[in-house]
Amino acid sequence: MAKLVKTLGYELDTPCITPHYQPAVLVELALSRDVSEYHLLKGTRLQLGDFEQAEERISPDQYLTLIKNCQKLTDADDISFLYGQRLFPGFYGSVSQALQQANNLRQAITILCEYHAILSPLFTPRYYENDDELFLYWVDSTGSIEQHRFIIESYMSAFVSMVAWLAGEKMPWQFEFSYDEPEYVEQYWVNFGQAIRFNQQMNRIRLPRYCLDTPWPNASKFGMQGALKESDKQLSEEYSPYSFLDQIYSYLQSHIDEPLNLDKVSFSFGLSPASMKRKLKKHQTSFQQQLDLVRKHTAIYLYEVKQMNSQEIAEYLCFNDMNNFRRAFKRWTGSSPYHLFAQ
């Protein structure tokens, strides 16, 4: 019998984000561009005093509305990148202290992923490695389709600029984005360099593994232990360390080699299929879209890390017929396994 998921993570309308963390940084940046306070906060159900008093949490939906307003009012191609450069390590309590004292890039990535509910509440960073590279990718955790590109630009800028500061050197990053090349591509060159590809399967950063364990100059072994202990306490005070979509993704990922359907997954979450559908619809997605996303990511992982061929990947994903697998793969990726893995 499937193990029941005990508690559900934060949702689009859950008050779970500390307003004087990342949202306040965006408000100050927008106001520095002479944006109207009234129009910036329109539809957010927030006032400037809410960011100063920090007495109540705000929902991802309110944060996303704030981002949407900022995009519209500033109408500047560089605003997401500038916002990102101000985000990490930030002033988010002990978890920011832990980031500042990271021993190396591997530890910084681990902290980013483990404490993402505090550091990256709208998109969840995840990673895997093969013999040559590390792949750090971000997955939408709250259904932020309209602000997707802004958030990816911000989070990647945040991470890259933080690493450049803490490591004291630039890394040989390679960047991949799931969307079309924007008209303002020069902003990508300025902030990320020339190793950029658009229309890829994931929003991710690739990096040679030899960069991961090089000691950083400001590392503090003893300070780090204390900061991580305090960070655990900080995380335990959050509404949840995961979003609802995070939990769906992780559940599907851990059971992807089994036959999966809406009824089975809903039962594991203690929900009726109708309730599961409603929750997913609230986050602008569906069960089939989430299953396709995890299958796509798993297929790429099995090819890049386990070096499986198409037949082996199809069998792992419970496809008994290769024609069905090829059609499904084309639906997930827009390409055939042969063409995608030959790139």
Contents of the next structure:
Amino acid sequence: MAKLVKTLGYELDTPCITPHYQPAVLVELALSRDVSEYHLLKGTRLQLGDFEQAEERISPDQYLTLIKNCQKLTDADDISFLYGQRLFPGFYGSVSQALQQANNLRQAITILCEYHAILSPLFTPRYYENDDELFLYWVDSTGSIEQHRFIIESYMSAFVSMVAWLAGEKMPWQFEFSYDEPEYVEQYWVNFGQAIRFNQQMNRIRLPRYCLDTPWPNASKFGMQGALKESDKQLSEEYSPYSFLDQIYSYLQSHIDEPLNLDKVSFSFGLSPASMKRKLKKHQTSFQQQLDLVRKHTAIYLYEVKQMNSQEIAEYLCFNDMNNFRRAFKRWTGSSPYHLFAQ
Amino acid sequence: MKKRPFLQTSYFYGLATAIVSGTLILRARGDVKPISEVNWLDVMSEGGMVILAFFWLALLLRSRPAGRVTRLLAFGLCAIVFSWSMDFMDEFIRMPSTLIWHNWLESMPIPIALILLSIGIYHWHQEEIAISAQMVKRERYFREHRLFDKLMPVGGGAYLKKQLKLSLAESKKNQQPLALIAIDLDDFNVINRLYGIKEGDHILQLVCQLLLLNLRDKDLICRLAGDRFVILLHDTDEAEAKQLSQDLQHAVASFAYRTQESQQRVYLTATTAITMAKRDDSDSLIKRLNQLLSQRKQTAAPVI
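Now that we've seen the form predicted on its own, could you pull up the form predicted in complex with the partner chain?
Below is the entire complex, every chain and molecule, led by the chain shown above.
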């Protein structure tokens, strides 16, 4: 098999994020809440001037430290949501312009997913649809376990608030979160409405399909097409349009119906198994965790979209033995396939 | 939160001067003990007392605005710090036993300190009663500063849940109806986008004050989250609650806000929902209230 991945995507310590994009929004929000500048930037190796100068890029790691500081110093449950409300369309060059002029919800989602390296560098939005619904879900792209909830809250409210702003109406969507119900669940009610469920398999939004193609008032066909052309240029100037974890996820996803192991995947990435392991460890994950994650997502996809039963899903995922599959499935999801799919 | 600066520093200068001059007087009349004679256990315990008393004084001065009560308490604590530090100095300086007055430096300030502190605490008690009367619509006999909202002078979501538990028990005991109103600004998201988050925060603070003005003394208001407030109405039936919620809606609609920067007039409207406490617990009650509000948001026409 030939080497498939030509250049490796950005990693936790790659300087790839423009500081005056999303990080600056957070800094301004924190400063408006009277947080001391010194403590906010502590440990980030950044100064306020860096946000104005726009010369050097910062790494996801620095951005994550900034989030951690902001969380600690503001000590308010609504910070992530307020941050989200200011994120999109934002001022991130032509990508923001394209979002602003999107013709409908479907286009906005496509732009968000295609230009995620610029728009949402820490978690990657992905989607799939069946006959009734579109599922928009977010996958960790830089290994940020500690700030996981903050980022999900802000990215989801960013999307929701942008759509409310551009569409001019509230959407009948449902929210699912992979974690426990937080103490401050009222923030979720106010920002996301009542259709929210915790302890689910993914962090995702479910949208009825009929909302997707309703034209939006701000839409501009030519404006958006032009902005998208420029956005392509903008994306090509980025360090990479994907993160390293994104590439692993996509690779595993497209080869999930073959037997996979560390050696084979490492070879396709042009890495030795040892350095593959090291890179994954840097992002607080392992090959097995990534494989399990993709298998879980694929199983859910096959069930929700292709309407396969457990037997067919097991075969697709290269399990010869149903007992084996059931045991593995339980490990990925915490419940049996029968139980989960019966819901 | 920004750290509060020390504003009342003169107490520290006065105290330092007193301690230094006290030490100099002791030193002038006494002899320094050789190291071998120093009782280190006493040094540690007495030094610890001085440090603790100093810590109380620092906290007091840092948290309280200047005024009569603060002055009394601060003088009392200063006297205690002084007396204990003289006691501490004793461990290093031996005084001739013929001297009587050196003991005064240690023991005289203590009764004065205790008298000052007692008067101070009495007035503090009066002050608390006065402040609680002002806070009545925001805390209703239960205070927990860790649950205060970060932005508004009212309690947050967690505080609401605590208060609701108390109120449910109270209304059950007294056989009184308990009503809840939720009030939420319409399209607040748009205001934040158009005028910025700082302006949005300011609007929320003013709306909160506005709502407070329109409540009765037995009501309690909390900020649930974002632009949503919840009001507990004790001993109130549904018709009264409805009237009150309409009044609140009218108050918000006729609030003539102008932005701080460009003096632009912002028009606000609000949606409300009412529910009566029946046989449910605080969680299900809040949940039901929010569900009602979400439904009303999609159907109700704004009140102008």
